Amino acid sequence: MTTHIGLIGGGNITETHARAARAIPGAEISAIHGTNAEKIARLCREHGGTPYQDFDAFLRHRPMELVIIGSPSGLHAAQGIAAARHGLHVLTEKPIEISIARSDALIEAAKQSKVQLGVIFQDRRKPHICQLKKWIDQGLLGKILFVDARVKWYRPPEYYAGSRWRGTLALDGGGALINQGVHTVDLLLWLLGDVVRVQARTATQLHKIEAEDTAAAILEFASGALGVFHATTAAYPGYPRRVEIAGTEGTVILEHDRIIAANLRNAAAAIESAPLDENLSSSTATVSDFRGHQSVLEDFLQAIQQNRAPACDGIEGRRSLALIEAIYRAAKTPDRVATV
């Protein structure tokens, strides 16, 4: 059976959503829509469907199923409802929206249109983050005491003097923080559970953009677990992320998404070889290496025909956006203190 798939947006980001829903047996590119005329027209070519600059009217091209949103932060919302009133399923990029409420929105308006909704967080299917899961919850590491998270990334200038809304509040809604932060955020929450209260500071440093650049939380998890994270876009030329977990049975160390270490007090650490991410995402935002999309989209589409939830529906997604206003407030705040 065919799932016919819309896209939305016409920047890197569909593109890589393009070529993981044809790498998919049974997925075909049935419409894409975008504000640029020519973007939209070349991925068209390249990639089959037919392009739209109207979006009612793409909302309406059929047959198509599901959507995909790729479109600034700050639009997702009122474009996931539109297209769940069309009775279409959506899958949108990270995050799902840059407040609360819209999401709330979004996720409601899924709900009343009986239709599913997920959020990218590519970082969920890949295979050494998947194994340091299970670990944890198998309880490997025992006790979680302390978590340090860092995104030293480097965006050049260009990045945000050549988009008109990376690095604005009203479409990034942030920036170091909401748009290359938020996957580590995800992870962490993911992995180690809900934070109740953080304290935080975020500046500007380099980049001229209206939003932070640079963002430094202390975290306090529900499970009484300590954390330190970092992320910015201004640390010249980009590392690999690293995410170290320390428990009363060992530690683990990731770097660029793969375990470079695992010290288990009573266990083996026996580590799955895995395929390198070749996504250079510490210096570019460039997204070459698609598998973790394809990846996401291949459960989402198994989601639709299962009548189950996604790997992560939009309350799983909300999570992280959660977080990260938390850390915004307590960054605002004269004891620089906020809950979650």
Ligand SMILES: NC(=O)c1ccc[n+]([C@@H]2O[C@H](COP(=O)([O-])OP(=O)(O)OC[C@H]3O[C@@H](n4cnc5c(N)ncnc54)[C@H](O)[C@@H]3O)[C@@H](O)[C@H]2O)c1
The other form holds:
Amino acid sequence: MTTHIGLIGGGNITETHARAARAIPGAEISAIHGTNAEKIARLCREHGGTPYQDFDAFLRHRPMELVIIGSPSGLHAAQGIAAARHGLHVLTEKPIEISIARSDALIEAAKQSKVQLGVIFQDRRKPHICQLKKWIDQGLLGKILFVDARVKWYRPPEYYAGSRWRGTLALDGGGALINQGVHTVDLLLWLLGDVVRVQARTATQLHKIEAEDTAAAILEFASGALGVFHATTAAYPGYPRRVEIAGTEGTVILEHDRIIAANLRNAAAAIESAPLDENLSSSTATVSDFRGHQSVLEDFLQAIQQNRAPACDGIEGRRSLALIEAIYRAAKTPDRVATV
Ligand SMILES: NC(=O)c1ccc[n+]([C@@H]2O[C@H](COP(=O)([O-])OP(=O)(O)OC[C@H]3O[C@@H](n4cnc5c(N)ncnc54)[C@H](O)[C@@H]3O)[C@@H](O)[C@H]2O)c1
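Return the structure block for the form predicted in complex with the named molecule; the form predicted alone was the one displayed.
Next comes the full complex, this chain leading.
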């Protein structure tokens, strides 16, 4: 059975969506919507589908059972709600939106229309990260005491200057934290559970943007664990994301999406090999290795077939945004503290 997919956006990440979809047997791109006529025409030539600049006409295109949203982040809810009302399942890029109020409206619309809603956090599908989650859930790290997560990435000035939405409060909702840091915020919540309180500072240190290019936060987890988190797009030349998790039974260090150290008291838990990931998110926005996206899409297609929620549904997808909103709130208060 063929599943017909509509793509929304037509920029950098839509290319990844198209390649991921084409790698899945039985998946077909049937339409592409975006505001840039040249870009969507090229994508359709290369990957198939009918180009639409008119969003309403795109939503009426059939056959089409689902859409993948890769437009600027502040458009995800409005476009997702419209798609859901047309009976289309919705898989949206991270962040789910730039405000919790709008995310909740999207979650509610999907529920009312009885369509599946998924959020793309491809790190949750990476083999080493799944291995680490298993170890934590099995108690191999013991009680988690402390996490130290650093996203020292670099984006050149053109990354912002050449974009009408990146780094803007209206469409990106912020800067380095909500756009780049969100992957790692999601990971921390997925691996370690909810955060209840944050202390934070944000700053615009290098780039000429209205949002922050640097954010630093202290996290208090519901479990009692503490964390420090740092995200930036100003750290030339950009380094792999690093997460160090210390528990009573040992420490694991993740670099980008690979476990590079696992010093556990229970040494029998040896590191399993996983395919090398060639993505270089530290210095570029291009997701050249689409396997993570492919895996998210495969799960989403199965979710539709099996009439179940996808692994990362709207409720899961909104967790990182709720914490990010709290970090922004904390950074604006005189005592720099906020509850989540
Ligand atoms: N999962 C990941 O690793 C990952 C990586 C990059 C981007 N993203 C997310 O994907 C989204 C897009 O990022 P990008 O890097 O592709 O940006 P981009 O600027 O390259 O592409 C966005 C596209 O949306 C189009 N657009 C603008 N207004 C529109 C509208 N009203 N309706 C439809 N399309 C419109 C633009 O023409 C542009 O081609 C963002 O939400 C971003 O956070 C996720």
